[in-house]
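Next up is one chain by itself, shown in structure tokens, the form predicted on its own.
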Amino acid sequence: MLRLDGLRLVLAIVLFAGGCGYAFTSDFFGKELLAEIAIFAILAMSLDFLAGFAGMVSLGHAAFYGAGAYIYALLSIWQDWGAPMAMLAATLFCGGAGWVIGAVTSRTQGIFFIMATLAFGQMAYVYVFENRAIGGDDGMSGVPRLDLSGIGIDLNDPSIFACFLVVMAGLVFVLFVWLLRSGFGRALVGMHRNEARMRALGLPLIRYKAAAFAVAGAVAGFAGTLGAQHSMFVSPDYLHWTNSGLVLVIVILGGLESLIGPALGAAVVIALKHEISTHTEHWAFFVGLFLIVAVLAGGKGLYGLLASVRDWAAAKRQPGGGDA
């Protein structure tokens, strides 16, 4: 279960009261930066759910970010659906297709799980790549946004769509919380502690895994179609392997098992990735490396080290922590 602890909350006020700020004090620059880092937030929170608190390390998350992308631009452009109801069809279709993939992949175990998530993810790619009718390696431009004019929010306006992305990170985590605190997420845990003894006990594992999947996949495919919002355009580049190895560097450098953690993560590494880019192009060498002096600090990531720095100052607080 999640402990919903001082830490997790402090931090999670801080990034979203700093990320709501930011939105209306930075530059263009800035406010595309924060977008960005919103719903790569929300995507490593899904990762975090699967991986950190379910135990399912999957390195093909990235198909259903793609694919809720992809399957919004086709619904808004093609069909002409409305961006809600374009939003909720690609949120469900993703949910679905992880209830199946998780269903499948759950029956495997240690790398032969992680190499089968690749594989569908691999070819979730190449059929969309290669696939001229929704414009293969070309993409799709033309990506309509949400209309929310009748409310008074222009979401056009770059100020105000980064901080709709920050608000949409915020209800994501809380949707998280809720669900890691409810029988369902304790029975997650458990099975993540001891599979065997859940499995003693009687719980339908797969049945769980399945539906573990189903929820990450139903927000990574909720994130991809932010994500299509954001740059109004999809390519192939948003189911890409790289993508799910991206996300996982931001699961672990922010925490795993902490879920404010990879939302920190995310802030993080996509600040690194664009000021470093702008020196070289192996700017995942640098982000490399600072990824394993962080694992070799500890492995617990930066939401580990913060709770580290808070354990050790409530100690000096404490009679004779000095002398300690």
Second form
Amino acid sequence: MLRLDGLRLVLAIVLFAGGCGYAFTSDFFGKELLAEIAIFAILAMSLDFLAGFAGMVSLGHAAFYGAGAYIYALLSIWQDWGAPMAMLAATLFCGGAGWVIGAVTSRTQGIFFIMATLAFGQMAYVYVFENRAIGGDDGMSGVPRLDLSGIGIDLNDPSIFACFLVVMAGLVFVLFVWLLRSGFGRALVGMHRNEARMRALGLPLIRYKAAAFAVAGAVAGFAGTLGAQHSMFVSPDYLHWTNSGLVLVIVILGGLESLIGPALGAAVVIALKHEISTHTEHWAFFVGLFLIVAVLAGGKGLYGLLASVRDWAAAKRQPGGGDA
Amino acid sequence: MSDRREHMLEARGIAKSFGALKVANNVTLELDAGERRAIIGPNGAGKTTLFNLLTGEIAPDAGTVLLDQKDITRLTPDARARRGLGRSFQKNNLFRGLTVRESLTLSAMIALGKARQFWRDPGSDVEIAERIDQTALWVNLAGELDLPTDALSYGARRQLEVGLALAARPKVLLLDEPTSGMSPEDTGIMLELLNSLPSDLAMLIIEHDMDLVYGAAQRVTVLNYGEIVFEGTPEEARASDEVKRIYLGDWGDHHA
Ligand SMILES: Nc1ncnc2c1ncn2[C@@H]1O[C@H](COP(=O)(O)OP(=O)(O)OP(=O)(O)O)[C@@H](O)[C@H]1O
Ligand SMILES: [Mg+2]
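Counterpart to the form predicted on its own, namely the form predicted together with its partner chain:
Following is the full complex, with the preceding chain placed first.
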């Protein structure tokens, strides 16, 4: 169950306001970084919904990201669909694909589930990589951006586009807060805690797991439509499993089952990745090092760390009593 | 033979073997609306397995299960639960990290078909809130609703175990040793609790505690090696030589 406590709210507001502010004050490189962070934050929140809350650790998340990006690109380049329709169609397709793949993979448990999602992801990767009709390993360029000039917003301005992505990440956060408090979201959390009991209480497990997968897939696909618009280019790299791994690392570092932690994790990991990769190619080594520290420190990630600081401060302020 | 009254739960010729071990041997039993029946028998007699066969956790080799006159033999455990077959577990089977209220909410919202609502918070649903309050009164947890389940005493957790099943408002409730591991005082509370439940609720109670059997059940079924060896009132069970033999005369304080 998600409790939208003070810490989550404060973090969300700080990240949101910080992101919007940074979009207009940073240099070009900073804006690029911010855009990437916002997209990874969306991916990480959707994976946290699936892995952290519903307990389904997937290594196929990048496939949905890539599928969303490609479908958006194909529909807007080849079919001349307007960007809003192309974004909607790509998101819905990824939701549908998530439902099917979720219904199939959910029949397995634990490590077999992870392997099944990895296999699906790699199948999608190979399909895109080998398919010359959609550019094969060269990918496709010339992906258009959403045109909001009608309401006076120019998304070709890097500041405004970065800010737009931060707003999208904010909306995704609100969506998940809302979903996780609903009957559906609670059922997923209950299933994660005690699957057998939920079934004995009448919950059809596979249907709910498929639905969780559909929601996470749709949001990851949505992130893909944003990624394609950001770089105006799609390539099989979008779907590569190392992206799935990176998102999972972000979720764990940020704090599983905290929703806002993974958004914070995206900011930290993506910024670190860029910072370190200007000095050495082995940025993954340092991210791995952080991951080990995070896991050893109780596995609750950055969010867990902040939560214990809060609890410690509350205990200090009010000896013997909890906070009001 | 038995009259054609409306059986709420009926098992006909249920059989199940684990390899060479026959854990259910042609088990036939009926439970009427509002009937309270105890199932007793030595350790390993197949009592829990019978529950698993009735709830669909395990598929029988032969036989039929009917709930409210409808064949449910082929239904999944969750489908049976949605039709009103509730159960509690011999070992506490709770939601770690959730509060009592959150746990009961899960049960109530599933039973009310509100688990699929992705737009509304069951935490602010009046119907669910009423159900939780009533359930908490039944199982003596009204004061503990906002405690995490891990913070409850063993006896209270045992009560929640039953409460989770009750919050779904089942037609038939299967209780697997509700007092297992409980102190005599807590056992007394459980007995009172069971007797305070709505009189139309049919219950099948696996129990080793004879005080609870005498206090809560009108009928007793004795299971031995997967076979029903006795059926009758608690008094008849006490007088039966066969039952005495199975229990080695150890009536007063038999425990698992
Ligand atoms: N899944 C299984 N596979 C193989 N054997 C099993 C399985 N489940 C139970 N058994 C065996 O079936 C027999 C009946 O077990 P069951 O748990 O139903 O007994 P019980 O009457 O509930 O006993 P207790 O009073 O100890 O709870 C035991 O010998 C047990 O070891
Ligand atoms: Mg048992």
